[in-house]
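Heads up, the chain below is alone and in the form predicted alone; it's given as structure tokens.
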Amino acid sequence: MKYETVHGLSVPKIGFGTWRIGGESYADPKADPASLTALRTALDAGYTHFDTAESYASGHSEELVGRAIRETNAKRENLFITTKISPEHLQYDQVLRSCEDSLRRLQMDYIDLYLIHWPPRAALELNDAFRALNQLVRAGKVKHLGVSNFKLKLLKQAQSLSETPILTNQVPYRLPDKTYVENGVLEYCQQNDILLTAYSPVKFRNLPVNKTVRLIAETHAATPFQIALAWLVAQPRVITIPMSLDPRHIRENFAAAEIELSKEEFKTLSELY
């Protein structure tokens, strides 16, 4: 596995996203067997970064992540756990309560990376949220802070309010979507030691049949999805968190970190559409 190292911390280039683990917006117990199989497969394959949120399956995703880790006897100190606080919980006391609830569901003593999941509904809420988030870091319940779905102006504001470096901005970034290139977020992150965490990294309807991607995939004896992940991995300060319930795809996603694209291949993919 390749890593990005920022502020003395090494984070895997490819982690495991958990949207749809345990359900979607609400818990779905019928999904538990497949969800636990996916998580155990990911742990067995070597994933160490797991990304979840209090809103995923109404917190049930966090419960299953914690359960899979305990049942596989994975060492907590070898893992990097990310979870997120919802925008409706950004008042000071709500942030503290949400963190305690996430720790309880995960059955862990600390969170490696705690993100604000979506921009606040009111500008003043960001000040209140970071007052609590800074307190959580000082108390050792959270190791690192970050944001998600923040555009450049709000990202800079978050930096000014955080007592510790903002570790990441988690945003939708994939072939051929260049929204966060065009709005300046990617370049800013790369220039300021902030990880850009690409979520939904293969959510491109034509990816499996795109001729350019397929030709490059054939060259590397890989799938088009692996090439899309390899393109992200090749970029400085970019990490990604693909999700799958299919054990074969989970392993393929993990292996994509080892694909070395040529400069010409990377350029061709970057200019797609």
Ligand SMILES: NC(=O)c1ccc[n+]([C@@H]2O[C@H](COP(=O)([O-])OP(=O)(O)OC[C@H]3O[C@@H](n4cnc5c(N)ncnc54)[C@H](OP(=O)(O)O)[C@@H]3O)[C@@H](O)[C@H]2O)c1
Contents of the next structure:
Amino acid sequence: MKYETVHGLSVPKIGFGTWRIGGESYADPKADPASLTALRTALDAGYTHFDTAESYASGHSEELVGRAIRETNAKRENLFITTKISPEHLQYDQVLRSCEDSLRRLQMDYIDLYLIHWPPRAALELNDAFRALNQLVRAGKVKHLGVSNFKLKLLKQAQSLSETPILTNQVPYRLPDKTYVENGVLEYCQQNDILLTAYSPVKFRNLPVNKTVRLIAETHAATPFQIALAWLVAQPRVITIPMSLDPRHIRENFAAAEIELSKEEFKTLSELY
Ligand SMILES: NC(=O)c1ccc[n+]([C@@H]2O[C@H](COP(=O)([O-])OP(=O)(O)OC[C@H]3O[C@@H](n4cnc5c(N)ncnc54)[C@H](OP(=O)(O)O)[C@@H]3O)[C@@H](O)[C@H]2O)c1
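Complement to the form predicted alone: the form predicted together with the named molecule:
Everything in the complex follows now, all chains and molecules, and the chain you saw is the first one.
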């Protein structure tokens, strides 16, 4: 695995997303066996970064992440757990309560990275949220803070309110979606030691049939999806968190970090969409 190091912390280039683990918007116990198989496969393959949220499957995703980790006896200190607070819980007391609820569901005593999932409905709520988030870091319940889906102005505001460096901005980023390149967020992150965590990195309709990607994939004896991940991995300050319920895809996604694209391949891919 390759790593990005920011503020003395090394974070794996590829982690495991958990949207659909345990259900989608609501808990779906029927999804538990497949979800636990996916999490165990990921732990077994060597993933150490797991990305979840209080909203995923109404908190059941966090419960299953915690359960899979306990059942596989993975060492807590070797793992990096990200979870997220929902935008409707950004008042001071709500932040503290959400964090306690996430810790209880995960059955952990700290969260490595705690993100504000979506911008607040009113910009002033951010002050209140960071008052509580800073307190959680001081109390050791949260190691690092970050945000998600934040445009540049709000990201800078978060930086000014956080007592510790904003570790990441988690945003959509994949070959055909360069919104956060075009709006200047990626460049700002790269210049200011902030990780850009690319979500939905392999959500494609036509990727396998795209001739250019397919040819590059053949050169590396890889799949087009692995090439889409390798393109993200090649970028400084970018990490990513693909999700899959398919054990083969889970292992392929992890292995994609080892693919070395040539400068020409990287350029071709960058100009593709
Ligand atoms: N912060 C936010 O607002 C936000 C929003 C969205 C997502 N996220 C996070 O980012 C994670 C990833 O995003 P995502 O789940 O939306 O999308 P994604 O990981 O880009 O795509 C998931 C889809 O791709 C398929 N897939 C994965 N690997 C594959 C492979 N190697 N070959 C073929 N198909 C593959 C999966 O199907 P199979 O199961 O069949 O493999 C699944 O249908 C989420 O799980 C979540 O943790 C965050």
